[in-house]
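Here we start with a single chain on its own, the form predicted alone, put down as structure tokens.
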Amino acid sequence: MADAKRSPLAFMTSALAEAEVPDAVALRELSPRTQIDLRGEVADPAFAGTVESALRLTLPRTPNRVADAGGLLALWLGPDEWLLVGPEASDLEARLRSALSGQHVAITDVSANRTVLELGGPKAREILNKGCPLDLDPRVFGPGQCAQSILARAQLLLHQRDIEPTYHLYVRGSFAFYAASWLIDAMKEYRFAKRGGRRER
């Protein structure tokens, strides 16, 4: 497995931390996370079964939607591609590679390719907006559902991960310093509308 442990916003944690807005916002960054890009035909019973029985998850099939199975996630990333997600250091690229052995598959381990921002509170649906051109109006976009897009210039995935709304965005590691910064600053007016309009020095 690729190594996942070098985060590359380790040195931003005071900073992501220190622009919470309590009962509005918060940012940080998670920990690294297993992230497996698997193509397969989900039409073929043998592949979509076997996946199945391997991880005791069904891939999804809709699009845009995200399976959960005990923390084990899958995100729909095009008609024959998901993203698999697990804990670090987890043995998932193995075991799908001895379940799917001689089939027509691709198992690629990303884990180093993205690092996870997780985005909550009752005003992370307005910054988002300030970048994002997804349309994340609740009534179209929700719990359990995905998207890949971008953020302000960076790539994004986005995954709505409850209704409060808390999201999880997986940005390249490349951009990562730039949107952690660039979400950092969409979150100002907020603790400054919560200081009573007295601007931060």
The other form holds:
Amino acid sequence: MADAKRSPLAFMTSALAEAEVPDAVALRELSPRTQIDLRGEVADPAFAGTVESALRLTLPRTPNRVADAGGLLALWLGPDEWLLVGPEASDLEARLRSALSGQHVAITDVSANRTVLELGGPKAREILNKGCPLDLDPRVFGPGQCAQSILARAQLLLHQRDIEPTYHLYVRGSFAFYAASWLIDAMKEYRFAKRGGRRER
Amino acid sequence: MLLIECPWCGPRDEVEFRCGGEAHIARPQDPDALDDAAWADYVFMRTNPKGWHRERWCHSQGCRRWFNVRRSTVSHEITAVYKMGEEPPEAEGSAQ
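Next block, the form predicted together with its partner chain, ref. the form predicted alone:
All chains and molecules follow, beginning with the one already shown.
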């Protein structure tokens, strides 16, 4: 359950739950987590090696990939930039700072920048593509991949979690209400399609 | 709508990008030595061709990296995408 003090969508928890269409799609806001923006030269073994031994996680070198090491995620944001996502109470920043001290890097706590929405279900892909120009076809975009794009003109960092598909949508706190309202609206038609007894495929 | 191949992210929709105008305009080595006309030429004057054009683009809603594109201003065909600091491949495309 999202923390009422920090979560931008805490006041919408029930609206998000009510938007669910059984067997089609469900939406919820995930609890806040620690998010660190890490920048550094990955070709430099002093940087990559230090990060990887400090976090026991390999930074993805391939664009738009996610590394997952027991709940700690590293999302590729750029050739020298990653978003590290861990549990809310985490000493991630302090650990990185002490391990990388003296190196030419940037370590920024961006936990308050984005909130995470979980959109999952057989219709999730179709719903996202109503407002997101990414090619989400399973042959192109699958579990373990991430991408930065837009959702209905709002900034979006998308991470596909599994093949259902379940997506994690990282949206800016100030755009969270807009993005969630847009998603609830985009989910509505599946409810009516189901009530009418005309289920697709 | 253009499909632009980001050198890092691959083909993405045009709405994710921002065009930064003509590419390969080098900043004068010694700006103090320039007269106003030469400075204005550097700051404002662009080629605006009908046909092949080398442009800078930024994947502003994606990985936020700048890169170069060779695009036809007539057909919008893109025949080359290359990173900053690189020279474009020699051959130009078919369309004009």
